[in-house]
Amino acid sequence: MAALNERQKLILALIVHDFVETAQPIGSNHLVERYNLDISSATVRNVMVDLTDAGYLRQPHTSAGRVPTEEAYRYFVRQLMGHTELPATTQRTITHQFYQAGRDVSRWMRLAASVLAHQSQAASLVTAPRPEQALFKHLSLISTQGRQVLMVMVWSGGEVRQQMLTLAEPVSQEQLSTAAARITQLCQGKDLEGISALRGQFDALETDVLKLVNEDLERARRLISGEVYRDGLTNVLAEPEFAESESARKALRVLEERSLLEDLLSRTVLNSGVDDVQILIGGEGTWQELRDCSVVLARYGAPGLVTGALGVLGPTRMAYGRTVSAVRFVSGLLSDLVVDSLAE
């Protein structure tokens, strides 16, 4: 980023301020008019030809005003933006909100969806808790066709996970069982590292079964597991700069696609710490789904044992100050929850 005096950070800061507000191009008059600046319009105009010169503004016509690029919005985000927090009154307002709803988890991700939506206007993602470390609970081996088996894994917290295993030779239901119950008696309660140090005491056969395990162990570390919750999707359709636009559409295809959505949580915010906010602008050249727009992320929950993650979706022209601060207070209400339902 280009080093800014105190000026350019001044006129920068309000450009970004006004053009979230009104989604036009901001001209040097407007800018004097408006804040009532005790400069000339024509220094705002060379202040803004510099900032255009460094990378933070763009003109989207030659007679028009000028918008704020992404690494307006970047350096905004980093070096002005400073930490905000949601009035004390909209603070009591949920709080008062999730403690209305029980101990009921899935109340609590519908109302921080609701939440989020409603403070940021933008899309809103919450995913479920989920152990953190994936336990083996307990497996059997289930005879099909042939050299055809179907395993069925159970994992810690009840979830049941099914595969295919195509074997070298057929292989009777009795010994199918027996190694199922071998298996299940030494693994256990444990994680996949648990698994690994036994490595040597189990046959042919059983090895060929715990190499399957192992990568669905693997597999489950990097996944969303329980059920996603969104709100707000029609809130991004609904701004002027995805008017009859791809962008918005291929944007929500991340918060509706299973896959897209994993990728972009197992890479940033699920290798986070719990309640760190993180923002994306662009797509940050990754994801070219989101190359229009801005997503904010967090992680929730109890570190080492239950975590979920949540965020908002929206433009690169979003309120950065309050999508920040709504994002980091549900984070933090929802890991005290957790938090407290663990220690019952």
Given for the second form:
Protein chains: 2
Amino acid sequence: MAALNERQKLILALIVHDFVETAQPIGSNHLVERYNLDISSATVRNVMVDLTDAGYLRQPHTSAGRVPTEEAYRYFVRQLMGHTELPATTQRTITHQFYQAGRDVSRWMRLAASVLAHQSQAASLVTAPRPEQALFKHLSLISTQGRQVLMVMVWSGGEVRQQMLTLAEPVSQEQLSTAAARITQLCQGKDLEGISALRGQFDALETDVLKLVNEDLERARRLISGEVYRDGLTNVLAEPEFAESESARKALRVLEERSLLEDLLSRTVLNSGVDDVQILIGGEGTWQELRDCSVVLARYGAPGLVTGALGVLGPTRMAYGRTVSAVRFVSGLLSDLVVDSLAE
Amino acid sequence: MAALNERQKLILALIVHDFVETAQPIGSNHLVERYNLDISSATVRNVMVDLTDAGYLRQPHTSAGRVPTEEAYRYFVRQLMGHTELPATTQRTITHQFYQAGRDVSRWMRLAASVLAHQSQAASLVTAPRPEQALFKHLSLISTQGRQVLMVMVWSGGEVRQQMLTLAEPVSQEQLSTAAARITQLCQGKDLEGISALRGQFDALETDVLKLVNEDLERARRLISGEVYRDGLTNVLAEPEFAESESARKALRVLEERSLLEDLLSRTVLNSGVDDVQILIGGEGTWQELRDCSVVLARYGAPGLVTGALGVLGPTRMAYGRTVSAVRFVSGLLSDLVVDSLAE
DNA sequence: TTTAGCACTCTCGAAGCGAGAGTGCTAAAT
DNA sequence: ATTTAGCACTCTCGCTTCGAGAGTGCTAAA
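Having seen the form predicted alone, could you give me the form predicted together with the DNA?
Whole complex next, starting from this chain.
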């Protein structure tokens, strides 16, 4: 696959651009007229033959225009697209909305999903930030009614987890507070293993509580991603490539089914740096469900401390420029917010 | 619309049943053969004419079989369907899963949505339980870093809400704990107004904290439903009535767009009793988006204290028996769980 | 009141056909 | 050595036609 010359690049870029817009095969005449090219349609056709031989274009049938191949999108994304950013006013609006949302993580998530879906006109997903290595910070024990106790655990990074505990016999709120204070003091800054090592220094009540802390965290640790937020699912249904519902089903299954999503995320963003946008085109041969789909993903957060993932799923024929800049921007914004809420 | 005789009811029930299964117009011959009726197809045709005149059936075109009208589904649901329950083994399995999920509300929600989607083979939604009238129960203040403080509020019904607070100047954890204890003691059992009435009894730090408590709760109060959980969206895409994506879009928009959902819920389940299953067929003339859709909804929880809503959205041609029993069962189960976690 | 018989209607898929769009090739022009 | 005009060729798409099949409604007999 020899390097493309300038004219070839131009034609390829134009075809990708037009096809993204119209979803129709692009013909040589069409291209010349639309862009007032100072070359003839015959020349364009010659170039098209080159690009077809190089594997960047294909024809749906003998006498139709050309359509970009997956390879073309990859080339476009790598070499032709250039670095774009969201318009400054859009950036300001979005930033403003986030700061208005206060410190409520679940609102950040919903907002991020909504912004991504809207900017990319595709389906978006955002996973809640999760600590990569959780350090214990604080425990509250609150008696609710009878022998029921609400445990509220705070972990490094501000993750709050709750759990109910049923005691063998009623215990006063005072006793609970004392126990919580003792556990908080002894376990502060420790991770799961550190806490287990303290076994034996606690009385019966405290041991009961700690067992639940352990269980809860063990369960949480098994999952890569936190709560998943989605938006814009109906956007992809509007795209012609998902007109017959079968293809739409396949694509949306990936977002809906936890196991598929975890698989996708674990093989991509987990190995990448924060705010580093990854683009998966056409499932890259691996994901059968993502044939005809592209996914733009990024990891956000504070690496080593708290991270989450976010991204957009749309047809291969996707406005990569806009989508990538939206993902990059929101990812950066969330990273800032998460880091801010870690330390100031 | 005169009352139907037994034969008419039988035929109507069979047509609804068959159409739900096959999604094809039902012909008189087909019916007689399949159910070994001891009447002739001509007789069935006569009955069909009656039912068509009565508005329960219609023909897609002159020489096709009959299709139930929305009116037919309503009649079916009210008069013909009878009371069904999920099989006992299914009930046990589901119950077991819920108790395995411990006390984690967000897992209940996910599980409920998943069970509903699976049992009804349609799209499901579940809103997190929210206090109808929130009484303050407990406050923890946890210093994180510098002047950042994490507030964790516990409200009646076990709802835990968190908020970040940035102080003017650093304050020790000890001081924070004292303030939290004082606020907890003074405000315990009070609602938003009760807390406002105490204004003036607090020092600067405590007032700052309370302002945030107020803000957060004010914001929460404006929403009818808590976090929304969805599942089985891809199920509805498998139905032939949603084969062209346009109709699918309309239906899924209702689930996806918060405002539409809130509208739907506020006009239905909010006025109904808990565990009382409501069935909306074809949008009932009001919801344009829900043409060709039916929604089966119920409110769950402890009325007056904590409630949420849950339901299923599918094509009008839906297995109402199975769906209604699934919704009723899961609603009851969630009610029990919520009530249990309130008091024991 | 039920049913057999039958003419009638309408959809659906296959087949046929022409218009239109777009190509690839060749030969001339730059 | 490129570029381009010209042209024949190919293939899709929309349209129409047509026959088979399914299902009805009506009528007259049981």
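Under this definition, the rigid core comprises the largest set of C-alpha atoms superposing within 1.5 Å between the forms. Numbering follows the first chain given and starts at 1. As the structure is a computational prediction, the values presented were derived from the model and not from experiment.
Lys211: CA moves 2 Å or more between the two forms after rigid-core fitting. Once both forms are fitted on their core, the CA shift for Arg110 between the two forms remains under 2 Å.
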